[in-house]
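Encoded as structure tokens, the following chain is the form predicted alone, with no partner shown.
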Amino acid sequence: MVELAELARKILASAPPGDDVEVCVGRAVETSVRVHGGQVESLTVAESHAVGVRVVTGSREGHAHAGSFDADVTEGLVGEARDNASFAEVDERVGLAVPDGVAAVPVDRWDPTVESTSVDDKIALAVALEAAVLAADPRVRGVRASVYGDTRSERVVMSSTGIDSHTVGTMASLSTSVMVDDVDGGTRTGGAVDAARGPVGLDVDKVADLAVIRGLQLLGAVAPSTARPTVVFEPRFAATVLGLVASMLSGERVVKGRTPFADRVGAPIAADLLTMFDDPTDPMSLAAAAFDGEGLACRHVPLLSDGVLDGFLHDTRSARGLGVRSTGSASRSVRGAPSPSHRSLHVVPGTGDLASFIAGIDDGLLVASLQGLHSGVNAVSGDLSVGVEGIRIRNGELAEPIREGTLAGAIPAMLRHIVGVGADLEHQPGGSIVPTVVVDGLTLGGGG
């Protein structure tokens, strides 16, 4: 088997003196099982190889990549990247990461059971999930699919500027989507997913129960009347919404003037209930990592403290644009260019939980699904208008379900109107660790 570090060193050694060269080498093995009707609908086990080379010469940056470790393919990558750099625009911000003295925090991201578990046993997990869903409630008409997936990956980033990082990791997931007949003849769906470092950590019954509950809770849903209810985001949706906020705190957006928070460092931009940071060094996060996409050590990055903006997420390029240091927040694929983003979003817990928040609300909405997040959020202005399903809250109790609604407002205003941050932290499959969040100031629209 090809040693990734050895290959990276060999490619680096082929570069002529004078240029800054970075080599990223990755290898992954992925398994995907899709089950329907108790039978395997599709099964894929695939191994992929990738090599990416980045060259910086004369304030120009060029890239080249390949999907093979064969020498006759990789030996020409540096030359291709140098040629591509000659066509690039001059950009004083381009540059490779340089070791900054921050020590990497070791993170164990490897579960050997991903490799040792047989394909038959992985198929059995997906089959068991489908059976558990169908047995959970007689109103369940069917299951769209039950899916098991896992990956084990390895990546090396090495550069002529002294970067030398090596990361390995595994991940496994189990998901399903149930179908339930509604009284109006329509079909309601409910989905759930569980993720862990390996298949042993997956909970079949938990995924089945959650999917069925989510499918049944919207039976009889109607279009809502226009209102301004207090909106309750349980942790999985709070992670989604606050992830949108974190994406607006990317240093690259600041450099390009594409965020409403560019000049607000040190100023309050949210209610003082909210303290939020990115911390990929937390081993409890499924997105934990020792190194970022440029090979710098991941670290704790404060974003909001008691509602006050602490700063932004930076890779080397965005940091150079603002005259600051990288926060070790570069994200990338092996073949792609780095860009800054959050990896493991954390919210400091407050008080209360989902049940206690609902009990204290006279007119509210418990969100059950959000649609159109990509097209319905303007990260430049912060305007938000997305589809929503949920359950109305009246006098402290869950009332009628709603569907085909819209939730509209502005993210900066929403942050200032956070009225509750729970203590019920949940670990999300994407790596975020957040609790229930409650906000005022959003408008619920609909045709009712």
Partner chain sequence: MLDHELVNRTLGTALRTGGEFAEVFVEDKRSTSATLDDGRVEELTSGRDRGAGIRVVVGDTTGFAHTADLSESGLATAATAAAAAARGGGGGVKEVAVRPSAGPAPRPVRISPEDVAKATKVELLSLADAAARGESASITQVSARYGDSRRRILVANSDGLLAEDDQVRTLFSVSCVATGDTGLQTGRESTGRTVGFELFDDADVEAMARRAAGRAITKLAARPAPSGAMPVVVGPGGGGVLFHEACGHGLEADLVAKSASVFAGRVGETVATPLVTLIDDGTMAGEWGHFTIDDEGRPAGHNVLIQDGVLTDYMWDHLRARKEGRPSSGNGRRQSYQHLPMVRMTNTFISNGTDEPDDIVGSTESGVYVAQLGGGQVNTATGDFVFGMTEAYLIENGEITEPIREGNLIGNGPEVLTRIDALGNDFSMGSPGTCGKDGQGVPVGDGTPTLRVTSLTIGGTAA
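Now show me the form predicted together with its partner chain; what you just gave was the form predicted alone.
Just the single chain follows, nothing else.
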């Protein structure tokens, strides 16, 4: 088997002196099982390879990547990246990461049960999940997918500027999407996912129960009429919405003036209930990591303290653009350039939980699904307009379910109108650790 560090060193050594060269080498071994009707529909077992080379020469940057470790493919990468750099324009912000003295916090991301668990046992998880969903309620009409997947991955980032990082990790997940018959002959759906470092940490019954509950709670849903309810985001949706906020705090957006928060450091941009930071060094986060995508140590990055903007997430390039230091927040695939991003969003818990929030709301909406996030959010202006399903809250109680609704507003205004941050922290599959969040100021639209 090819040793990644050795391959990276070999490619680095092949570069002519004078240029700054960074090599990123990755390998992933995946198992993926899809089950339908109690049988394996497909089983994928595969190993994939990737090599990315970045060259910085005379403040110009070029890239080349390949999905193979074959010598005939990898040996041309440095030359190709150099050639590409010659067509880029001079940009003083360009530069590779340089070791900054921050020690990496070791994180154990390896669960040996990913490798030691037999394929049969992995299949059994997906089969059991489908069976549990089908047995849960007579109104369940079918299961669109019952999927188990895991990966073992390894990555080396090495550069001529002294970066030398090596990370390994495992991840396993179980997910399903259930279809439920509605009274009008239509279909409602519910989905759930669980993730852990390995198959042993996955909870089949929890995933099945959640998916079915989420499908059933929308039975009889109607189109809403236009209103401005208090909106309750359970932790999984709070993670989505606050993730949008964090993406607007990317240093790259600040450098390019593409966020409404560019000039607001030190100013309140959210209600004082919200304190939020990124911390991949927390081993409890599934996105925990010792090194970022450029090989710098991951670290605690304050974002909002009592609603006041602390700062931004930076990689080397955005930090150079603002004359600050990288926050170790470079995110990247082997195939492309890094960009700053959050990994493990944390919200400091407040008080209350889902039930207590609902009890205190006269006119509200409990969100059950959000649709169209990839097209409905304008991170430049902060405007938001997405599809929503949910359950209306009236006089402190859950009322009628709604579908074909839209939720629209502006993210900056929504942040100022946060009226509740719960104590009910939940670990999300994506790595965030967040509680229920309640906001005012969004418009619910619909044809009802």
